[in-house]
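Taking the form predicted alone, here's one chain by itself in structure tokens.
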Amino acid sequence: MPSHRIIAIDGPAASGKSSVALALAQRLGFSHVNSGAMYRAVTWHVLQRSVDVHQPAAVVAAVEQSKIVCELVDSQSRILINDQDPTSHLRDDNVNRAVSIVSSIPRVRQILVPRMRECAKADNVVMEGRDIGSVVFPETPFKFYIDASPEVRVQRRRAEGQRDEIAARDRADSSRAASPLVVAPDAEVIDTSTLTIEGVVNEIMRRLKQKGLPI
């Protein structure tokens, strides 16, 4: 069990939840952990040593032998694979078309949840993603899910000069085996197309001293 306050933030791509994320966890003095930036490093690191990734077993055979490290840096989450730091990789091309693939693959997501649960033992965070809420911080009380129109989403792609296909995306992150994207139950559903990120923050901060967390 965490021993630190955890706040969820899921969402589907582009949907803010990364900006959000990261300035609610600025506003609260929190460790900021995007557990998205972990499943494009090890699929960055399977595409480095030149792994098919629609071999599921291959892609696995790759992550289980490699050193795989998460840290708080600067209240930041960083992955270190093999002592290497994969940052700068993170949103190149080849990464944004294979990432739903790798992700999808259940083992996957089993070698990299406990280091993501291993973050709130070290510090209170806010983690975002797209099961957070669901699978990997299930017990937390703060949960949210930030959401945006598919029309405003790709509007947002574009702007960041990436060519992720929104579409694509969701269906692979809905419909896959393995903690497919959901709303979580007991989740606050925040629509952000219309919000500035400021916005955003200062609704999750009233409605977290609502659900009694200390601000």
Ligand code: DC
Given for the second form:
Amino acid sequence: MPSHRIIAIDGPAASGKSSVALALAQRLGFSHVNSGAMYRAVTWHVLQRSVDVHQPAAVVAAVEQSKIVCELVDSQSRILINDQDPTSHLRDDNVNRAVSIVSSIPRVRQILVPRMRECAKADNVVMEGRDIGSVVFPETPFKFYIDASPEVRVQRRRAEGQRDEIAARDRADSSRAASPLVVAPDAEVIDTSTLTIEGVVNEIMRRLKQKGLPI
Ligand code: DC
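Please supply the corresponding structure for the form predicted in complex with this ligand (the preceding block corresponds to the form predicted alone).
The complete assembly is shown below, putting the previous chain first.
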């Protein structure tokens, strides 16, 4: 059991997880860890190497051969691959299209999950993703599943000027065999469709207090 506190925020694409997780982390003075960014970074890396993402063995070989460093910088997670920082490419169209395929490969998850656990050894964290409450930190008592209606989520992505087939990504993320997107049985579900980011953060803070987090 890690000695630091872990708040798990899971949910589908464009549910508001990232904005909420960041604002919550700032409110609590915790670090913010975006696990989706780790899968995106690895996806960017294999695409850079012209690896066919439909060939799991080739993807695994490229990932195993690379040096992956995850660290907390100014209370934010950052991933370096072979000393390169892919941050500005994480939402490229080709990464959006391929990330669900790459993240469905069990060995890729097996490589990245320990990196996520390492981050929580360094600080209290708010960690967002798909399987944080169900697989990465099933023992944390602080788990939230953030959702919003499909229409609202599509609009949110459009407002960000992004081309992201979120319905297809959700289908892939929910139906894969390895650590699919699920609502952990002990997660608190919050529908953000009609809430502001501040409204969601306030609601999570209220529930964290109820659960005994000293805040
Ligand atoms: O949160 P995001 O949309 O940036 O995540 C990108 C993809 O990474 C998502 O489609 C599925 C995958 N992912 C995952 O499989 N497990 C996580 N904990 C986080 C993300």
